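One chain comes next, on its own, written as structure tokens: the form predicted on its own.
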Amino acid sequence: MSRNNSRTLIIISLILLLSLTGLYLCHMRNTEASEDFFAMDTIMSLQAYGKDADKALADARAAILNLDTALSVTNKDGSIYKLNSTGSCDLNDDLQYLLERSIEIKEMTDGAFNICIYPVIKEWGFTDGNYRVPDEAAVSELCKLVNASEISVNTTDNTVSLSDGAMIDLGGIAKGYASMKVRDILKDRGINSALINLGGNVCVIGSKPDGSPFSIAIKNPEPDDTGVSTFTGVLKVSDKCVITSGGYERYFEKDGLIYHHIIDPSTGYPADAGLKSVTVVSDDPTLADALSTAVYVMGKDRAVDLWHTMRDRFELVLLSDTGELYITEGLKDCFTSEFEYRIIK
């Protein structure tokens, strides 16, 4: 053969080379996965795109799925169930991690957020969801308990005890916990892009698939004249989480008024602050979670005092009572509204 055929043979080999190694890499780009079910009381929905992205799906729901069991307060099987009812249980990493960050966050928000809500949220029936307003004594005979309650973490003998009464519900940081398992499995796996919604807590790895920002709808509370669902605004963003919280996730109706799942820790009562939904938007979804409750507890005021103190750790999104529209400053590159809305410097 002579020495300009097996230069072309050569050239020919490199470009189907070439080529194979194009489609190759180009597959497993566009590799997709998904996976929806039912778990912690909503449905949740999982994307990925990357190479064997069904299988880290798959690690990924089984986490949820072992967190559910070990953090209800209704399945018998759980830690949590146990703790409550018998005041202490053995300690594993979810759990030290979840109550380290729950008695944290607990502090920064003076009290806003606190786990031991659990008794006065049991007597309102959000957990079996037999509702009914309870007495006001009962009320605050309860909140004297939730204010004196004490969790005990002993690292040495791995345990975990409540004080006298004591019961906790981790319902309020619990899928921001599980965000980060999944996030942290998915991650493991080599997958650089994907969509975590846990009924509507996102967090999103990387960005899409062609490089741009995912788009996060924030539900606006209100429907339009027609009854439609609206957005209150979009948020563009890469490897962020967005996590919303209001009054009108869950609710009942007594002699016509509105009674909704978040209580106000220091009046045992549905939170009044002024505030109709709260986002929050923070590479920490642990964190995101608990502040989106807290911080409709605290109101717009407390709530901004907090950001100024810690602006590097969360941005908010605000909707008050009145319709009143406010972002932080952070998010003013990446959001929209078709509302008008106030920037908070």
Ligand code: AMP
The other form holds:
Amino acid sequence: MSRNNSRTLIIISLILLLSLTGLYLCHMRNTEASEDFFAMDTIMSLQAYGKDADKALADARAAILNLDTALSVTNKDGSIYKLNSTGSCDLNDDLQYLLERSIEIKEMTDGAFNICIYPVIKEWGFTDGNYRVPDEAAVSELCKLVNASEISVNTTDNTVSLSDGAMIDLGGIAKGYASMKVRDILKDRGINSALINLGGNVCVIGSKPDGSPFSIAIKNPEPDDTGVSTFTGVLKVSDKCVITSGGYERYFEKDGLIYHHIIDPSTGYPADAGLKSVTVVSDDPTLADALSTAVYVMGKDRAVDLWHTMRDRFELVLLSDTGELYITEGLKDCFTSEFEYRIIK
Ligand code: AMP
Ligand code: MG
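Now that the form predicted on its own has been shown, please provide the structure of the form predicted together with this ligand.
Every chain and every other molecule in the complex is listed next, the one we just looked at coming first.
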């Protein structure tokens, strides 16, 4: 080989080596990414593993911020604000999905989940933080309005309209839907391992990068004797959503009584069905979010009846007001707790 030839070979090898190193470093840089931000009134934390995970998470974050505007009851730029203030608005895919699912889950839960609850939520001051215990007669009138409210989804002219005086609040389902959108975006970008935590609404894609399941701790509403937060239990899951609701998440105190933000549509008052916390585990985060709110209203016995009719679609972890812990049978191999618990069959 001539001197010139061997020099060319060395240069080509060097270029190849540098490109490969660059590619490797680039790949390494993008295999693990995280995003933490505030949206939908809560802290959101996304973690993804895989090529270009950072770009996938940036897209997911943008999608959540868009939904936050669209679905907020107070953001004047969003569809829900327009719908509530004028009685109608344009329909889009997000809204159609959310409204159709909300109507389906209202029927499934005999009205325990009802997004038309908004006039009552507003009266209690949960929307603006100006908390007050409303007049009983006012609650009773608003309750009648809630239960008579109708939502018309018109796919011919792509509009939504509400019956007179009706107003909706997607606070009980929006985060579940947002986690479904994030899951879809990440999967479309080829991410097959991720932890999506939207303020305690957790959804995981696949397993951890080492192949083991993700551990999702369920917060114990009661801190320990020293005031430190503890956990009711831990779920080890892959490809699942774990969504929790409880009155302890948002409440105010007046004259020694606690009033929380999950309202029983049949009374207009904070639900008082004997549960302190409800966790729903499902493949379907929109269902899990709406059901966690509904089951808190329904109480254990009604919730178990519902579970018996559709046990292939969700599982439950229930903590009662008196401290009893229950799980449905499908969780028996993935749930652990330092507390005693009963298995519902
Ligand atoms: P979550 O934290 O998912 O249980 O949702 C609680 C939120 O759902 C509240 O802050 C309200 O915005 C809304 N909400 C309260 N009660 C109901 C109800 N019975 N049905 C539907 N949404 C509700
Ligand atoms: Mg919910």
